[in-house]
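Single chain ahead, written as structure tokens, the form predicted alone.
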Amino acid sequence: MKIIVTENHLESCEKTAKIMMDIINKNEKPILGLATGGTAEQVYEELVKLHKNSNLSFKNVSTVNLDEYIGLAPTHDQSYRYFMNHHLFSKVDINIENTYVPLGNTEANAELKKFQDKLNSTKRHFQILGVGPNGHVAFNEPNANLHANAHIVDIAESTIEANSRYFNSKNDVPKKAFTQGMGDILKAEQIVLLATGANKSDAMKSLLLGDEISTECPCTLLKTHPNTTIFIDKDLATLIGYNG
């Protein structure tokens, strides 16, 4: 595991996108492993900037995202199939037929079994990830026994709780989601975490200050990853004491 410090996270930002410009430029057909949230917004605004300025293409590239809220249509402002289109899909020359995120409002069980066979057919080239502030990636929350393989998960109400600011009232939160599982994460040839904030500090501790890898904070294992890269910032790396 390789751990970088970084000035600030538009910095963490700007090197994650040329990770994955390197990774497109290398590859004839790569697939990207997305992540949707704030952590990793910025990214894609970097990366539509290479696209502009430097020649970045996406015309071979396909996607696989992490996860998606069950019950809301692709074309509802809160579903990570419009976070994609509107941050990064719709303002680079991808074609969107290459593009897959589950779909919320059709049959559960049908389209997990296709977000399943979706992951076990695509050899991920890369997957960006961020973090909860209880270690939780993707849908996967701590629990004594975690999943490997994409399945529906009841969100925890801490993660309702962190949703809410982006839905009218917590009611409004879906309760159900669709998610890859942590074996499915861990497939991706590279993996690239990053952190920012002070609500990150418990799951980077874990991450970063020990050896123990528990399902009680999922991102732990990523330890056991041969090329995974965490990104974290000066003012994180402070607060929990992490001195490289």
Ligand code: GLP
Given for the second form:
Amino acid sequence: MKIIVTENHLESCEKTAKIMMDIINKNEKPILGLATGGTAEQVYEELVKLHKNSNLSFKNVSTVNLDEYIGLAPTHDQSYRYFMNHHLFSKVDINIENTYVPLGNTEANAELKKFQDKLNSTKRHFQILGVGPNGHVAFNEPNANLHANAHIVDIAESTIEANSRYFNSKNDVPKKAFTQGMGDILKAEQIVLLATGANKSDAMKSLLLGDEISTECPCTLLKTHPNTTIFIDKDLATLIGYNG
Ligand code: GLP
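Next, report the structure of the form predicted together with this ligand; the form predicted alone has already been given.
Now the complete complex, all chains and molecules, led by this one.
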């Protein structure tokens, strides 16, 4: 794992966007694994800037997202499909048919199969990741056992709590989600995880300060991946006592 401490989260996002631009430019048919969440928002802003100012084209790009809430329609402003359309897809020249986010408001088992088929047939050149306060990646929640493949998950109580900041109330947060499994995520050729904010301290301590890999902190599985970069801003690095 390559660990890069940045001055601030904006620098982490700019650097991630540049990596993604290089991947898009050097592959004939780039396939990107995308993530939602506040952490990734500025990365998409930077990509939109690169599209406008540096001729970055998404014409040949395909994307697969990490996860989606079950029960939310794509038009719901907290659905991950809505997030992607709003922050990136509607602002660049991507063919929307080449983007995939599981559909949250359809028959779940059929959609799950479609999701796994999509993952099996698309080899991701790149995967962007955020991390949950409890170390979850996508919606792979801490557990004695984790899944390799896409699955339907009961979202952890602490994640419902953490994500409730995006909803009107905690009761509005869906209780289930589709998620890529850890095996799917680790198949991406290159992974970048970004972390900012004091609430990510415990997860980042487990990821950066120790050698342990534990399914009780899913992000630690990234230690097994041969091409993963972690961008952590200076404030969070200092807070957890990481000094290179
Ligand atoms: C959600 C998503 C994750 C994301 C995490 C952190 O639960 N399923 O993919 O990484 O939250 O989100 P944020 O960046 O908003 O803190």
